[in-house]
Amino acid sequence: MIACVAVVGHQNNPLYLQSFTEADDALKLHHIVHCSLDVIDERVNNPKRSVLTLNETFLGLLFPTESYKVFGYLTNTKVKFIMVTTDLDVKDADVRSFFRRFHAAYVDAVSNPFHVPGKKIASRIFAGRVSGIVKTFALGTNG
């Protein structure tokens, strides 16, 4: 089950963050998302990266905790997508599919002429699409 999803701007400013758990976990999940930004920066700015992986947007597993796994995705415009899941045996193919759909929803949201680039995404339509993608992911991984 996905516990949290986040969109973080290229200057590490939060653009969207949604928790799908109880309220007491929300602060903990925000902290996990914030900590994952350091891991993303480490991977992106690593000079030892090969040329083949420079074009890869899926960052894979950023780090596991005892009860969560954190996955990352980086767009061409350096916007970061972060997913925190409670499934400790989730497949990379499922996570890639989730991020592709999440990215498409993000592109639709920021393509809105009334959206101000770099500001938080406050669209109810985007929030609804994200919730739908999360529900579909939960159904796809459970059975």
Second form
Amino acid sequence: MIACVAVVGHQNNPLYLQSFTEADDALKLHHIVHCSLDVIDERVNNPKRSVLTLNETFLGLLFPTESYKVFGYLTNTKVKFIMVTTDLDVKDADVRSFFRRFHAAYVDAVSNPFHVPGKKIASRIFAGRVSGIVKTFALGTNG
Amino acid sequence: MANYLAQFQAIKSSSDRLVVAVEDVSDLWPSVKEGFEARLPLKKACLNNKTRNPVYVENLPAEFILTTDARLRSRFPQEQYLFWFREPYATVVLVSCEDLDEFKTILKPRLKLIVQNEEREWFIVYVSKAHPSNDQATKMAKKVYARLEVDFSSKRRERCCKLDLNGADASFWEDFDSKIVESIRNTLERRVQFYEEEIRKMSEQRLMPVWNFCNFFILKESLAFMFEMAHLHEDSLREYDELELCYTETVNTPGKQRDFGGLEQGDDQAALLKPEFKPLSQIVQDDSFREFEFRQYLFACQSKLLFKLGRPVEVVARGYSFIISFSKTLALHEKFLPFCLREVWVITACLAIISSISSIYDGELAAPDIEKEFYRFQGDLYSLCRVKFMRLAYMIGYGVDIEKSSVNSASLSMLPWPKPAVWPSIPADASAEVLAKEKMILQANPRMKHFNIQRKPLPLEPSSLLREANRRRASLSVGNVSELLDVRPTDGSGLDGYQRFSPPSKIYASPMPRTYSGPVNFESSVSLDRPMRLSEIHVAAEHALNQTITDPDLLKSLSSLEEFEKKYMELTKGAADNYHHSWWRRHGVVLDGEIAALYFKNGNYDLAAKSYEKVCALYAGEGWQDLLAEVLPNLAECQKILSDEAGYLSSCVRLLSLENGLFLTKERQAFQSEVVHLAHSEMEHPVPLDVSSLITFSGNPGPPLELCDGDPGTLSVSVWSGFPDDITLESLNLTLMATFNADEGVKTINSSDAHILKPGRNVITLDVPPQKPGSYVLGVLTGQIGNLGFRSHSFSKGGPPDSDDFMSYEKPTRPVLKVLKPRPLVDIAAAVSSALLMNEIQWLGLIVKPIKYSLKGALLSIDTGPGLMIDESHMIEIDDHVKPMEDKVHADELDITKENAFSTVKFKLVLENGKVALPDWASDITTVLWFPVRAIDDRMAVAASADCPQRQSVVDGMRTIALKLEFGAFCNQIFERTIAVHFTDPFHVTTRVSDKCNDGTLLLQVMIHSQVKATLYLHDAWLHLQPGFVHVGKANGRPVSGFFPLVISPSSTAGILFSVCIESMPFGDQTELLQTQSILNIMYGISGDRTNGAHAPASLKSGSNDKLHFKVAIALQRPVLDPCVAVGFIPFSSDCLRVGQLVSMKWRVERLKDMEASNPSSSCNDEVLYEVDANPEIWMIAGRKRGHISLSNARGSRIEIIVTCMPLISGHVRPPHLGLPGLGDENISCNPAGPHLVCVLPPTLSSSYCTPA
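Since we've got the form predicted alone here, give me the form predicted together with its partner chain too.
Entire complex below, previous chain first.
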């Protein structure tokens, strides 16, 4: 199950964060997303040490813990997409396609002329699309 | 083969280095042993690794063992084959022989026998005992050695070397070393091949039933061990890695049920760095090993090699992933393992790696990025350990002590509970402990957050522990869950679990478990079917854990709350410190927050505040406001306790500036009231408070305020307040920054009165004192709340303070104020350029023209220069002025436009102390001020001779008037100008004697030139003659009155003839008469417009018949009757003069009569003073213009005066005139009599630049 998805701006500021847990504990997901920026920073700053190639936007598994996994995706404009899932065996390909759709939704949202770049994404349509993508992902991995 | 396991282990532990066998044929070992063993360990041994590549081993340990030694003798062939790695890798044959025959007969056959074993790598050391002085023996030894070489060395390989006992030979030892290494290398290679072959064979059987992992393991580890002995650690490590892979495959083969292990005493302590922890023979299970122990064993071997290779970083990296994966494996077998063994194992494993690493790693061997990675892994280990430790502590009831922060919640609430087959039940005699735990739970007071902030604490459990524990109890069905709800979830964390399956109204219904409150009925209550209460679960878990844990340190750490805190702190600090050294800065800082929470709990507020500050800075820096909102109140509380007023205030401000949704209005009001309360209290060290995030400002939209240089103004600015309520400011200032020059510094402008800032937008007006020209942007907003100064640096872009805008600190480039460069703001000029009447009251017009600038309230100071005064009897008049351009356009409709040009609307102004105030209506339009002035000139006008008209000096009639206009809103602008006004007499009079009649009557022609731009009316004129002249016919000298009034238009001339005759009078009076003058009196009127020039004096009423009186002096000379000196101009030698050509002017001066008789006074002097007068614009004179020449007093004496001149312009010009100032004009006869002209031609054309055609 996807616990949380987030968009983080190029200055590591949160642009959008949506948790999908039932409990009122979004703060811990904030924490997880925030800390996973460490890993992205490390990979971006040490390109030769990581497997990341320059053309690859999908960062893969950022850090595994015993109870959840965090995946990352980095766009050319240094906007990061982060996904926290409690599903411990997800396929990379699924995550990859999830991020691609997430990215597309983001691009549409920020293409809105009324959106100020670098500001939080308040669009309800975007939120709806993201929930849709998350739902499809859950179906895809379960089915 | 598996039976050999024990033996294998024993052999492995006994042999740790390569063996070199010594075959001591001639009993030489005792004498060479020392020398041989000194060579050990072998230096720079070149060995081949598994892939046949040379590897240099720095120090290769080896051991010399005699072949007669028991260790080498008592081996069975079977063992030799299996444990080949311990067999000698080289054989050194020590021989000595000094007799050739003996060598041939005895030694050689024996040696042949020894070396026939093909598998051995051998070489012979011939030891010569011969003393160097003993030639015979030396020679013999050489012979024998030569023989030996012939017999045993081949071309392919040298197998002999010679050691001279009595003479040290360095080359021998090198030879010796290389031979040993060569042998070892060859043997190693052969054995590696052998093992590889065996392993390959065995691997082929892997899928067959005969497959036995133990056998495979022995072979593989033998090979690995051999590599290790040869210090080829890299190869050894590879063998272990392959072994691990192979084992994982074997274990994961489905079908076979194997014991996992981990059930023995002490298994909870990870043995992943202790290969010798358990003998392998104990963990054999059928044809393989128990996974629990064996995987740890493999890891231990690998890490040992990694340490030997100097790669502790890799140990940590591998260790972390091993622990994670092994923990997963443990989870699979959790049902069969002791309670929480998994958690305990992870804790001990992490701590074991950390402690071994920290003792080995000195932090210098790695590159910086590797080092960072190393610290990161260590941090990971610490943090993993910490999480598991917290989990254990939570289960035994120390959850009350764990901060419900986001980091703890993230790591604990998503981590599943242990899943033992059966949850431990409470031991029989634990009622006291249960009570104690109960008490602890009840006493634990969920700490109230500062500012009365109410937040639901974050969960620390994945699901309710109560439910989980009871569910896993064998005797209890899930259906009884409603009973659990009687227990109050005092730590708050269990709440989530309940809410999902119970009506929320019941949660707080019964705060105390009344049913089981007393110890009396407690014993009976521990029935099988009753669900356990939380306190009971804690006690049960504690007992179970005490059973599981064997590590005394860990037991101690869980024994009490204090010990727990100590360990918890140690682990958190360890994790944080390591993360700080790594790339994972955020992880480190977040853990600092946990440390801070602990410090806070222990009353160490200073350290707590420091750590909280770091966390807040991290969150604030990247805009993670949700997280910041959680930590910032804690920081504020610390600061309040520490009475760090500045910090506390800034924390309050930061809290206020967080997003609106993060706090309730009530809470935000609490923040504000704290700020206001502190601001109005007596602070010890008032520090300016930075409210940039809370109060922002911007200039008003639209063009910037424009001010002229030197003008003050008022600027209006929007200020956005982020306070939830109105806030009263004692003062409010803004700085302006010049955009053109950064060095100019900042100017502060003040808002005049106190303000109350409403939430949202406020418009503030500020007074701007005069600024330097340029454009200005807003700088900093400062102000005062109570005693507290504050400042704000942030600009809003016309919206409310934007919490998202944390990174946009760029300055707005739009200027709010433009101060224009100095430019003329007003111009004052004389309205009339033509001359005014001298000595009469005239209107002097001043055109005051504002240049796009209001002259409201302007004051004009007037200071007249010498010879000019303002007539105070008259008011000053002011008129509207229309541009003269219009005048010209409508020149045809002369009358009408003139009326319009100077409007008839006139205002009178009063001059006070030399100043006149301009009326308001005149502030924006061009006006003319008319002053009555009178120029005074005491000198009488003098008529000029028409023959040589004297140029009238303009300067004589010039008067100046200094003006100073003070204007602007604050009379700050000053305009100063001095205006020259030209005054003149109305007429210029020239006279000429037009005719001399024969009867001695002279016709005196008086020409009157009008000098003013006004029509003059001559009403009367009469000549008052000087003595010596009389009017003809005794008339009064008036022309016929019928001529008058005579009208003289501007710039025109009129003439009047007077006929006078010379009065006869005695000669002696002549000298007196010379001094007097005739006076021409003219009565005239003037009709002029003051806008054009001279006009009727202001004192006269317009239209009245008052006449003005003008007097002019006329010098009449009696004619020259008997000249005494004649001056003649001698014609030029050439006809024409040219410009630039030198010409000699000659005058001849001749005495006409004796001077002695006529003028005795000058007789003493026979010199005559001369002076050449020439127009300097026409003539350049070379030589003396003035001087004395000697001229004899005798009559008829003559002399020539020659002056060289050069004409400067062409045309008909007057030549220079020779005057004799010493003699009166009347005594001189001139030839020619009057002025005459000479012709000067233009200069000849210069042909020097012309080129011939």
